[in-house]
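Just the one chain here, the form predicted alone, laid out as structure tokens.
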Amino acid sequence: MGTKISADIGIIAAGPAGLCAAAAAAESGCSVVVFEKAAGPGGAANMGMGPFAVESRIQQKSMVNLTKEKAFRQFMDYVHWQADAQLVHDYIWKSGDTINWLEDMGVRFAAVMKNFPESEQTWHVVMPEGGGIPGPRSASAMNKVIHEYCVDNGVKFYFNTPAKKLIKSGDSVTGFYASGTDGEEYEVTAKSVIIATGGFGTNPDMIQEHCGYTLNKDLFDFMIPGIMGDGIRMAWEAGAGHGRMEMERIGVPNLPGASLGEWPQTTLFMQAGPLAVNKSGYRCCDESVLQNGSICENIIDYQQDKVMYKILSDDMVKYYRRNGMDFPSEVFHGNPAENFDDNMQRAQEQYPNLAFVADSLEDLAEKMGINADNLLNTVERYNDMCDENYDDDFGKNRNYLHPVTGKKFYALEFRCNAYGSLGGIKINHNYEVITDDYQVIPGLYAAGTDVCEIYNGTYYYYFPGNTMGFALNSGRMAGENAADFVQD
């Protein structure tokens, strides 16, 4: 028979969207249960640093002058209005208040930051638990606070207990079945259900079918364990429509662990000076635009075999060691030019197909497997433009024109990576799940990555913290709307 549980609202998954949904629903006076397949709360957001917001108290104190109106217009122009404008509006308008709500809950934010010079100052970076310098995984402290707040407000959590199937009565969703890793079976009856399972970012079949990429061949995901599209599948089985599905793509060095700071020298390759070439040895862009990870990925995606290389020399390393970075990092701290050669030698030993060190450009091209004549011609032309202090190819800022000269040369492979997936479940701006015919499925809501289809193909990197911000705010609004549905 299993265990039968009844609540006003049942939530599937305890990532940031599920946690905020639970907190908001509990504040409205609803009884709430949350079922999570992992051993603890936070999901993929535990790897991040903080959410997006506009017009928060922190921004006001920091004299950030970005308004909700300006942010909305920038966003919608960027996606060419190929998104639910009301949903985007509500997300942006809610975002500042959500930061204030989290602060009142006990979440501490270190600062509001940019992630590159041209971005907006929207990134509310969480203070790590116990203090210290913020970095990857800082946001886990936020998730812990929200979870504790939920527990204090009567929310009941079931960890290691994934939901398996939605329960329907007629057209309405009235609960779900779940199974614990200990073999215990659960039948959850709820007046409303909220799905927030974090997408399909580690499901190779769904990525191939719905996005056209082959995982670990032409796309390398951050591979947060367990993000398999469970909630999307359950919603589809219950009649939900198919939302737009894509990957949250970003171009980065392909060294394993580089995005989490395990190879500090990679930050040097992400500066504006190092030369960017494709597999044929030709320069492929103004390197300064690569500071925007989404634009970097688009450039990589267009190249042969979806690969790009960044090249620098020991003279360039000396320049950065002396003068500092073009784009100081808010994520990784310290000077990546220090011990650069030793770190690159170690990277080449461990990953000889991804990191390259050579005493000449000819040897470098051979190790990289690209056309040596083309590379030599490319470098010669680039160095001539550096001498002339004018980039006649792509118009790069003169301050970033550093010649590729010296006695040692280095290269890293850049590939298409992804923070995770985006979209899958079709919703309206109230976060009600709808069919392909736009009919509401009563009692069923969804939030977070499972429904995030607001970017129209390219993640809006100019608003750092965007996807985490969407998860928090969509979860909070879904929780509020589900509570209104239950209490009507």
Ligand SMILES: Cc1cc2nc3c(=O)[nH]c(=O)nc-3n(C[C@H](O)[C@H](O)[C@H](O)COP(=O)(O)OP(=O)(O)OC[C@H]3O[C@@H](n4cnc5c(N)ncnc54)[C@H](O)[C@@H]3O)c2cc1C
Contents of the next structure:
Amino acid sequence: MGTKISADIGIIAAGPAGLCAAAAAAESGCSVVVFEKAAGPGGAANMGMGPFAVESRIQQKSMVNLTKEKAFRQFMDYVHWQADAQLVHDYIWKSGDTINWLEDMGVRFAAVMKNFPESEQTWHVVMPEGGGIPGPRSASAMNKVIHEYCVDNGVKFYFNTPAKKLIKSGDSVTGFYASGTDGEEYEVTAKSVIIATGGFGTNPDMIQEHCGYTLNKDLFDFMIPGIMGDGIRMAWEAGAGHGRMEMERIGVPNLPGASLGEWPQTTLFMQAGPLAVNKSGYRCCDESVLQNGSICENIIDYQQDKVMYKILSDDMVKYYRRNGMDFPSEVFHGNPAENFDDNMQRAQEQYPNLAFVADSLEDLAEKMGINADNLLNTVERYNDMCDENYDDDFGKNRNYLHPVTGKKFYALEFRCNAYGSLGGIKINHNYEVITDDYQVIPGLYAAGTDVCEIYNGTYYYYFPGNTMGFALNSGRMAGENAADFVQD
Ligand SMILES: Cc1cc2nc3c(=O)[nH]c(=O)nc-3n(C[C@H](O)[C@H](O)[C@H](O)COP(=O)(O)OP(=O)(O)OC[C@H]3O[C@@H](n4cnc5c(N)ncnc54)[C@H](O)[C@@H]3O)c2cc1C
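Right, and the form predicted in complex with this ligand of this protein, after the form predicted alone?
Entire complex below, previous chain first.
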């Protein structure tokens, strides 16, 4: 018959949302069990660098003057107020305190950063385990600390044990079934259940059905193992309404591993100088706006076949080697202009459809399969504008006007990509799961990516760290609210 377990609160998943829900519920004095599909805690956030917040202690010390009020207004205007204003308010108002809470738990943040010049300084980049320079995967150190804090506060974790189905008693949710990969079956009885399974970012069918993208054709994805929409499915089966569903889209070089720093030369292509063209060989934007990954994605999404190329020449590489980057990065290290040609040759050998090296622009266009005449005209016009020191196409900042000249030419394909999905389970601002008729399902809460539907189409990159910030804060609030429900 399997193992029967009972607790005040049963939490499905141990990503940052589930971990913070567990920590908050345990602090409130509840008994808590967490069932996680993977072998350890942290979820997709183990790949990332850090969360968003406003008015944290670190920001105050760093004299960051973004206020909660300003952040709230900026955010709501950006999404045209097409989001639950009360929920966004609570998230932003709580965010600074959540960073302080995590610090008090033992999480160490390396610094609070921007990720491009026009963004706000909201990104609390986590100090990697053992110290050192932060970078991709730093946030795994944060997840480890929260997990240890939960264990110290009596939370019991079951890894390799995915939840399968919610248990209902009348209208209320009173537990769930789970199955261990070792074959052990569990029946968990709980006064309240919190779902935080990270969305459907690795489920091609759900992406197609709910967002209209064909995976690996018009959208690429990090494909974090196990993020299959389980929690959303379980909630819907239990009567939950359908929330707004979209992908957390970013435009990136399509070389596998590039976003994790595995191809250092890609950082050079992401500077404001390299020319951006579409398949027809026409220039498609002021290249300096591409630093904003969401805007970059929107630009790519609009082009023929949803593809964009960035072009560099050896003269431009020399310029960057001498002068450094337009946007020096604190999290992608080294000078990408060093060994650039070798790295590009290696990329071309491994991925001849994504990275291109040629001795002339004609050859480059042929390798890329784009219109050569148009590309030559585009480059000629662009170089003239560089000579005149004025971008008559898009008004790009003069500092970024570097002519595409020299003896060698390089191009990299950029595609629409996604960190994962957003939204699915309908909730109210208390993180209570509700039906399509806005009726609360007693005992059922949800948090993190499974419910994150605040962006209205384009992820708000101007506040870096936003989805991890939402996961931590929504999880924490769901844990607090579930504890109140249990203790009432
Ligand atoms: C490469 C990369 C870098 C990123 N960098 C950043 C960053 O720097 N800042 C930022 O704000 N965001 C970043 N993100 C996004 C961020 O990681 C997510 O927003 C965040 O992890 C969402 O947290 P979550 O707890 O909702 O879900 P997740 O972290 O996805 O965790 C979900 C968990 O649910 C588990 N699960 C799934 N199904 C079940 C089931 N049936 N039963 C039990 N458990 C289940 C999964 O195994 C997983 O552990 C990044 C994402 C990627 C992919």
